[in-house]
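What follows is one chain in structure tokens, specifically the form predicted on its own.
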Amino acid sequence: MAAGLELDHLTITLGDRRLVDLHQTVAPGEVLSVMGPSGSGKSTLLSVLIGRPDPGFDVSGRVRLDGRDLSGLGPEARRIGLLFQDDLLFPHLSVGENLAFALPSTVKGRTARQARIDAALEAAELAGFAGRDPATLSGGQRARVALMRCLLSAPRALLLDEPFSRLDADLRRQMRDFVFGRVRAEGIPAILVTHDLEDAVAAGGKVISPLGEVRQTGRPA
């Protein structure tokens, strides 16, 4: 079984426009970059890989994660997580209650789904918060509580909606540490859609457009 996320001669067209031609493989732990400007079909994309396309678009081609053809399966069943450019916590639970929330039901008992909240904000540098109202965390505090939380839900890939595009300068270049070293500790396939360059090569890996067309980036800052 092949390992990673496949985009195998995946086509989106709307009308006689041509917005995402991509043959692509993204092995685990590894970013693969689409970058482009607004309304090149980054949005698109991303739509169709959770599996809810938008109307009007026709797709061709194939998704493979692990292997496995994710034709015709919806969002839950593909193992797909998705990380907004907006933290997306929820207001009336705590963060603990926030993580808990992404838990998979086949974590079972409340020691162990305890356990896994712990170390989730440990890895975070946040031990300690799970009884903190998430209106009472920085920017960059929120946004990795909302990264972990993602990751709790046990993704077998990982997209990334511009995630950085809200943090000012230093906490970019924070995020964008952490964001990346968690993929890579996880070791799971990840998709950063951007219309940063900055993003796109600290994200480390291979900078394509839309189209499929290997973008030049030079050397990280």
Contents of the next structure:
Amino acid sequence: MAAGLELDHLTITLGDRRLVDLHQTVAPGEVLSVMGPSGSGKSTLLSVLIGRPDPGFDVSGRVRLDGRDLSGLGPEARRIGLLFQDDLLFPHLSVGENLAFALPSTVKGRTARQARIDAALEAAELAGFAGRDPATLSGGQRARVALMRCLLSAPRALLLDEPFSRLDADLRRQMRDFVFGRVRAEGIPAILVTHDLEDAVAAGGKVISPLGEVRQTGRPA
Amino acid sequence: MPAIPRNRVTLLPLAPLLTLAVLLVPVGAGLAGVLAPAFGWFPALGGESLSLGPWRALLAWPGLPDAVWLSLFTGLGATAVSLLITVMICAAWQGTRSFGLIERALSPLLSVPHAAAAFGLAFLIAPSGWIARGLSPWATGWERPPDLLITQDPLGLSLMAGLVVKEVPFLLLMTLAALGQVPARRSVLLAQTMGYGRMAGWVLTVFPRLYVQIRLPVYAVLAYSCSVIDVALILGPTRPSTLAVQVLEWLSDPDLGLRFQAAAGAVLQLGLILGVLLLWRLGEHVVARLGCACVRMGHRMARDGAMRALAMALALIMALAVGLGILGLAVWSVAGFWTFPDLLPDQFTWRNWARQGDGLARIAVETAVIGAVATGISLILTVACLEAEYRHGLRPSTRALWLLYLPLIVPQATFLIGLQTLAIGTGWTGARAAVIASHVIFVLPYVFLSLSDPWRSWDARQGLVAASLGAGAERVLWRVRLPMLLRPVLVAAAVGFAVSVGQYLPTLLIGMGRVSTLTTEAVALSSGGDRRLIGVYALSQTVLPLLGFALALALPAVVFRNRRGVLDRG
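Moving on from the form predicted on its own, kindly provide the form predicted in complex with its partner chain as a structure.
What follows is the whole complex; the chain from before opens it.
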């Protein structure tokens, strides 16, 4: 039984048009980049992986996470984290509460939970930001909080939906290093969906199209 | 922005001011007109010095504590339950296909007047109503209607039910309108990927942001529920009744001296509502605290299948309650002899309708005329305001929105009594024009609220294109914007018409019994208990606004039958 995220002959078709055809395994700590122009089926792939397929699409094949078949499971049962291009921090909660929202309830006790949140903030170089209103943070800070929030929910895999496309060049480079660094450090498999070759290459893994054509093989990390 | 001809004096910039005056002057005057007699000043009745006499008389009335308690309990209860059900429905189903079904089932209820819905519900749940008939005698053993006090129960539960079935569709519509400003789908999805149940995710991430947008409608529901009269006359307890009903009773008493006491009661009603609003505001803080505490603990509440099913069931029960209620009205209106526990009458007859004949037609026409004129005035003011906003950049602030809601939050039972007092003083009562003017106060906010969003989201580049082709601002308005927005304009008109048809207190107080509408007639029949007659009037009262909505939907479809682009947009 393989650890990691396994797409087992996953095909998605709309009518007679094939949008996605993937047979890949993403190992823990590895990033698979799926690259293609908009309308090429990237977002359909994400919605299928997340467990919320759009009606009208035909899906065949299986998705397994650490050996567990995800068929029929909703997003709340899959343990796949999701990072959008907008940070989607909840504006009615403080930075700390945004993180607490993600932290599983199995981490019990006020001090233990606070310690985990503080550690996460520290890892994002945002120590002491717990009480802040998200609206007072810079774009880069918000993006880091969003990633830490995602990771705090202890996902077994990560989906990155164009997470850098809203950032300017400098920030983009920093954020890439931060995100891919965290993915390697946490040892979870990740799929990056992007239309930007630079992002895809920076992920350091294999780069393929939604139909499985290899654009670039992974370089050793 | 299109140029305005310089040589023409334009009154358009004054429109917002005029509109605010139409809304606020009556409220202010009405408050003054009720405060004065509440402290003994009413020269026409010999009250020429200030005194606390009216208050002493009010406090000496032994039913006061019960009446106040009843108003608070039913008002707060109905609002809390309505909001809870609305939130449950949205949390469980918003963004799914089933939600479309719920929307289609509940939105027609909006056009049903409160009184008609209350009568329908009463006919359904009364001891001789359809539910009892359906269960008798096989399940209950009843051969005759049981001697139970179901409607007009002393706790006011049926009154609360009557309010809830009407307020949930309203709050749902308001919530839907506000949803556009919150990334609801992605927020819930994000919460779900972290393991949260759909309902928990919606309540914790979407609702706090939505509530800010629907706060004013919620306050309007709260104020309305605490001071409602027509529904309380039909479903509410008697002896004591709610404070608002009692005030109306004193007001219609032949003993004119009771008017002082009534005025004091009306002022107390206002105080009560301010208190309840304050209490609700505190409640908001408590709930927000609880929500944050919940977030900090991180409970996922992922198993919400049963709750989601319950939410769906509640939505269907409400749609059924009103739908079957209206059907009940229809059946009673054509019922001949009808024995208990038969589900249908022994004979059907048109006699109940025929007997009303001319009288009914005259009152229906009166109702339609009042509604049409009040709606027309409201529509003109609304379009003028929105056009002034577009041409002159007179964008209203959030505070102005509060002013728009003022006539919906200050209880009718308070300021209309003051207005009536003033109207008596100036001899302006009993005139149809005065009744129409009083309707405009309540129709205008709804027309404005339903038209402002589509009006503002109209693509202004269309106006630029027209202007660059040489069209002046007037021509852009009449030839481009209004035709393109025909459907929302007509829907806003239908909403306003429905609000006017449903008005009870303004017609009663300002019309002084000389102007009657289907609503005042139907409610007046409630004490008599002639179900066939009630069926005739309450059904007519339901059909009239429905005709308005049917027209609003059919007309654009006919006018633009070969212009799919207009219909898709609207």
